[in-house]
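Okay, so here's just one chain, in structure tokens, the form predicted alone.
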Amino acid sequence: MHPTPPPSPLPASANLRPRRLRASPLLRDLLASSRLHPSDFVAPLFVRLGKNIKTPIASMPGQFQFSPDTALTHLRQLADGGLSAFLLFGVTDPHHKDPAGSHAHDETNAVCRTLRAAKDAGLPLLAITDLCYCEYTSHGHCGPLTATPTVDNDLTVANLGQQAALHARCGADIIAPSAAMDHMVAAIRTGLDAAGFPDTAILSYAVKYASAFYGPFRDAAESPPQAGSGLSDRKTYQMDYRRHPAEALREAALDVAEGADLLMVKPGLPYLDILKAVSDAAPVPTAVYQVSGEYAMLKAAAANGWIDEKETVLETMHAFKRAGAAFILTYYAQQLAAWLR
């Protein structure tokens, strides 16, 4: 015997036919509650030291390393574009590496160049740059070593506030931590405000998974784990993703307690319910990063015929904004502006 449904909230005789609301284009426009602006989205660039350098990177087509010189004439057409915000990440060259990543506190360095730059130029962009050791590293790891093995937390905190001064004096307008060690907001706080920027944003990678989807990301920042280090990955400081998404939302409350004035959750697509958690909860604006393997996975199918890649991009967008992503981190950015020119 089946139960009985409940009773329906509506009459029976109700002339109820949904699909008057999706009969045009104009109808389907009006009612629409996810909208998408070149604003919403923030590029990802790979630099490097040298000059007219613009190498592709295999695994991410459309992506490249640039050089400072070549990094600003893309800049000035994501800004053309109508885009308001990129990411730095440094490419740093075997000889420049060391246990430590020292050379992230080169004031010479390729991100420091290309900020330094960007402002110079005058570009109404905002610069934001990746906080981390593992491209400069020798190991390929989020900072220096302990004899474990694993990162040493607190040595690394500390010099995150130290690196974070650095780039806020080369022109960075927002520093975005992905080291995923613990109170590394607070010691960049403390770093920024003694170093007399306290108007310099955080946007905390809060909610960062140990993920698969970061693969081709590492060849670009040619960053990987390297054989000998005692880890062959980085899942003793990032999170798990077999876990609740209650930890989610303790790991973002932290860093707002400690002075996170953003918040990110990476990567995208796969952690939409715990984008949702954490847009629902945080008390600042929450970004989502849809990641290198997220955007091959895009290209690869859309090169194929497999897709149509302008329709599932758009679809994909729209689920980051419903999900509560205040803007997205996307190699996408400049052919999302594109799209919705």
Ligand code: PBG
The other form holds:
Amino acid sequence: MHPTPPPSPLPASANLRPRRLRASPLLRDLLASSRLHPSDFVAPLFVRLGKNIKTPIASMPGQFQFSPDTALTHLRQLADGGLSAFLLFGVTDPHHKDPAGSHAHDETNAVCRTLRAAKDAGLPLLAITDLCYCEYTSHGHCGPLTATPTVDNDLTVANLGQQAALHARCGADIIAPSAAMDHMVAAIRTGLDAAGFPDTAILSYAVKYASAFYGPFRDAAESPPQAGSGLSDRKTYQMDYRRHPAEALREAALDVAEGADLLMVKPGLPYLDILKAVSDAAPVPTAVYQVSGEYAMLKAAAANGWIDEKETVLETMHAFKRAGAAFILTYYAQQLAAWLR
Ligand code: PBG
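If the one shown is the form predicted alone, what is the structure of the form predicted together with this ligand?
The complete assembly is shown below, putting the previous chain first.
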């Protein structure tokens, strides 16, 4: 007599085994649907006037404030590393700041000098400029203030049109307005076209939330909103993350209608739902910005040995690609290019 076998724990569909396709690295690589390449990444860079400056940014390990000369050296390294684009931020000395942010219009400022240096050197890199006023205003807001106080929307966008034309004249290929003003894209398009730059593209920070994840950036750019201005945060112009994602689609649609060539969602990882919704709906490519606070968190955890930095960063980048990012602005850009080589 044979004992009756125990009932099988497997269902009738036991021949369906998803693990089959995970069995080897070759098979896993064959089936990867998101892939990373150095040309997926844009490296943000902080520049200030001076010479031979390379000041580490405490809350962003591995990131620096450069002067135009050291920035050029760094840009050469980015190009040699296989990157194809950089994003410039100006850091302004206090004596050049005023309530209107007029140093933004000075052709001798750090952004203009760095753009010219990169152009003269013929670097094979796309030059993207962050277009805003917070780095230039004494109160740290993204444009001049009204008596209310709030940022004067229509004056700011008119100014942005002028500043965009200056960046284009100095060699910017793409203008990336981050001021979160209504109709900024239309004003910039008008400003660029009037100045003879119909081919300079606009990458709009169309979907930009008022986020605590920008904290380290404000150290890096020395541009926090000043409490003494009567307006201690950017919540009257940057988006409220508690709103329905439909607001993100509306902001994206308005910017596309005004002529944005490219859109951006910012921050990144906490907003993957928004990135997915916008990139699915938008008729133009949608980028994502992994912001300073996201970078700082990864760096801090890695420095403590709590996470594997490379594996965690790569996983994050794949998440952005899966959610539809056309490209990624990240302080890890140079490191990623090296990891991927
Ligand atoms: C300027 C600007 C900011 C960032 C990009 N452009 C700061 C802000 O809006 O307060 C944040 C980037 C980062 O945190 O890495 N308006």
